[in-house]
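Only one chain is shown below, in structure tokens, and it's the form predicted on its own.
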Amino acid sequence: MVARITFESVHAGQQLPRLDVPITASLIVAGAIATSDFSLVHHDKAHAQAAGTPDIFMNILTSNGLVQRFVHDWAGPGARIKGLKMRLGAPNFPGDAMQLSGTVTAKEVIGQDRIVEVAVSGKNRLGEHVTATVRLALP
């Protein structure tokens, strides 16, 4: 049986369970495209190589999707996303692996909605690839 996160159950300083993101160039092309992002950096090696890159390299918004995932998959099914605040540091190429880690670091009751907020943070072996924030109502 799953446990179930609430408001109540979580405390600042909390630490997720790390998430490790095996990056293949499937898992970037197929983010670039499900993200409408056609830029060739993302599709053609040789493309991205001329632009002083060794590989191609993810898209912003499949760091975005993978961020929301992991806080996600620990919240659960009752938790909504009511903001994110990302930034992006290294790149992600085909071969790397990154580690999502996160931390409790806010709760506050908004009107109707319980807040919990996470820093997130994720890591390839050229250092941090991303920062966040997400801010989610739980039940």
Contents of the next structure:
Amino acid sequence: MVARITFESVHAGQQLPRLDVPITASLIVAGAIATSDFSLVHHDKAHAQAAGTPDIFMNILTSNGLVQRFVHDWAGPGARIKGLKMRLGAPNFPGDAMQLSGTVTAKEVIGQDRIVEVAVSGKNRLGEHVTATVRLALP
Amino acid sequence: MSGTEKNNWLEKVRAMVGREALPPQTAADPVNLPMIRRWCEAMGESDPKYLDGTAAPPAMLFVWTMGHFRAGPGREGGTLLGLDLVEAAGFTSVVATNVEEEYLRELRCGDVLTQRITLDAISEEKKTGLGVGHFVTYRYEFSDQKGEVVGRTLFRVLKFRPPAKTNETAARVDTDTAGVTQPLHPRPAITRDGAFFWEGLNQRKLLVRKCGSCGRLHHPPGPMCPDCNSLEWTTQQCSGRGRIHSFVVVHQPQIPGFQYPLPVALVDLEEGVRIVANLRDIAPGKVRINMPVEVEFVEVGKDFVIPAFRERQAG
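Got the form predicted on its own; could you also share the form predicted together with its partner chain?
Next comes the full complex, and the chain you just saw is listed first.
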């Protein structure tokens, strides 16, 4: 986390620094355990294959965590994430990499909160893994 | 499954919309620093206010009341309202598709969350890339030890029927010399009308439907002769030779399992029917209308052969 981002310093159309996340089996399993998601398809390859996928794949709560970390890295410690809407597409399988990119889409003042909206896209080799809109309050 | 039976279960689930999907459940552990730190490590999150326990990352809202690896006293899971009926109807596989969250206040260590879940919606039957299924939506409301609501989540899953006969082949991942896994070739939906075509390809035969009444050939296969309306049919093996009637070169969208740019041709077979197939070993810029071609059988997966065409010397 570097320069301090403030509501005034942000403008619609602004791009966030991109983030490349290598997708490994370790990350998928660590994310599943950290989010208490013990579904077999997120840690047991044989089970995932029997269920019709080529390998284990990332759970939605880890994708959510990575998207919010990506936006929070940019916004800095003074920011507070207020909410998000996300949709999943192509799965994150081991051996792939996800490129996260983001664009500021809106600014508005609601009561005491100075809210910025960021559109996030996470792409892997198969296509778009996640699209999200994150709302955060900036100092 | 008949249409009536199908409607019965779907109507039953629809009638449950708005009802509590599980009894309220209180987290087994309060919001705590070890779980926060483990989560931050997995996600690569480095904000000191999370790592020192001043606040919990908002994205952990859903985590505190998650089920446990092993059920036990105070750790009962249970099936969400409606899911048993969806599964009994054959939609046994699940994948999460949407999350919408609203964080009303930052959570602190010691907060004890209770979740209340409502069945929000079930969709019509949808065809998806994973298979046929229904989207089922639940609304979660999280409150703290004082009963104050601290956050809400809308969670949507796709419950789908895994495509038949794909387990073995989907599990097989091709590996090239660099050790990089190659995506699998997408599979066609095989119906009774067209099963002979795919079975023929497995035996390296190009078969087309022949009307059992008027004898005309048709492709792609259908249940009824479009010329004489007969339901009787047989098949005829084609020579595999023909000429390019028209073609396109696909650049976008790029679907995993194919090489791009991909020339795709509409081929006039000698027998007088047209078939769509990929072209092989021809530079996209060299493809010409009326070019003589012949069929090649390409095994793109175990027991999965598709027809393709390559240039042939006319004669």
